[in-house]
Amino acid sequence: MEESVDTATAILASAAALLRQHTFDDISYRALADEVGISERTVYRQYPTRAHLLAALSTWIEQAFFPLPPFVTLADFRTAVHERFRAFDASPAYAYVGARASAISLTLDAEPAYITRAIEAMLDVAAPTLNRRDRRRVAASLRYFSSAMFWARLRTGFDLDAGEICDAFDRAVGAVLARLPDRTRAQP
Amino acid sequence: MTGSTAVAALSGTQAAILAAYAELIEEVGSDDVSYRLVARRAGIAERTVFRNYPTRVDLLLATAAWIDATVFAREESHSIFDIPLAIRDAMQRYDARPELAHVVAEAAMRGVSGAAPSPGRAQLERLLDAEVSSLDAAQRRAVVVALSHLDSAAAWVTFRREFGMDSRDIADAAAWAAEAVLDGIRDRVAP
């Protein structure tokens, strides 16, 4: 299966360039094997349902568009969701493939985003007294509010620019961390 | 257009074809069902279904609406302060008929040519008007869209899938962040 590989992220890159003209939902299979040159049945081979095609998109398009810029602080995760934030704006296609694949049935392995660990690192760095449940009430709400989900959806239901979405979210990181009691974070 | 006005508006014939589809997506596990198996199930002719969603996407759009108003309808609230205990509410709903909330949070995250993405907004907005009249229109605009967010599909499946959480701990942690987007506003309700 060496050809596999290439095959698999030749197909990637084509429904990346196509995205730019269609829909997900217009890109075909048939389409996808006449830009690489394979049959109709090696993308099957590869992408057994749409749902597998989207995931594996979104994770390809993510690490070569939106790479998360590292984050130890709070004060760099904002920076880092605002930059991303920015990015999405300038490829809103490639952004709605993001938000799209996390809201769908699971197709691939179950593990958590890079972005959820280091939420949770910056966590027990930040505020390392809390109790385990104020904690994962904490990291879920970070990690919720800088999701490709929070920009999309404040893009199509409320047509916020990046930096009306930068806002909201800082608004919105800023109340869930007004809810820690002041000793429990970390003495900088 | 919301949820419940899209229903009203369905003939019988599309409420039974919406109906036979959300109950395939929670058999197959999937919304991969052919339009051959939608007709039989609804108990009409493949052709009509074609003739009232001539697409895939169409009928899966029309489909999310249909659950959202009816398997997953909410009592409403009469207060902004009373939003976190209807997000509670709506993620134990969400975790009762996971595939269909799936379908849900999927449908409201297409961009332009998929759902309204947040068909509560005007509600949140008419309570938060009501209450809390002194906001600058930035405030206004983080704590309806904050609270929108959270009252979603899109919550449930964010926190089962990122974190493994049950569904009572993520009925807890969306209606405890919904609980601080209000703090800022709690002591600012119209004497």
Second form
Amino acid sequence: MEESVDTATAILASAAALLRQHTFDDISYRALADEVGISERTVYRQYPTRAHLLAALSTWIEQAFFPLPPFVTLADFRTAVHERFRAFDASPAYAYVGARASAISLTLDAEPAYITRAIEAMLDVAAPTLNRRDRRRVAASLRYFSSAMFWARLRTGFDLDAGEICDAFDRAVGAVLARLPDRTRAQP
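With the form predicted together with its partner chain already on screen, would you show the form predicted on its own?
Single chain only below; no partners, no other molecules.
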């Protein structure tokens, strides 16, 4: 590594680089250690299990390659997700890591993710009278439909490209929002 970075970040950057040639399952702790120039034991200290490594790698990749632009309105949200799906199509190996990580249930973070909080804040503006329970249900649906998991299922299961996945996303979001009573939505 040319610049000085902490060990955990160096491991994640090396794992991401190795993803260009190998699947996540084919990347060993030994290969990571050799790539970074550290002992295999150091890799295990940072990431005791492959699930920990996968979760950390997913978070790092999301921040480095797939940051979600801020959004306030539903239109901004749709635009941000469309951009993200196009980025997933451009780097599918990275997107699949995010999809796979979302399928594991580590309890590393008790705090809701940024996207969950941002969607709930958007709903506070878009549907101000929506009760807390329904807002959380709608937020959960929107979070799933904007996820790498949704993209990966449509990409691998139906061989859709980013444009087609964006269309499916728009329809899914439309169906979720259509179920909201009219009185909950903000008037323009």
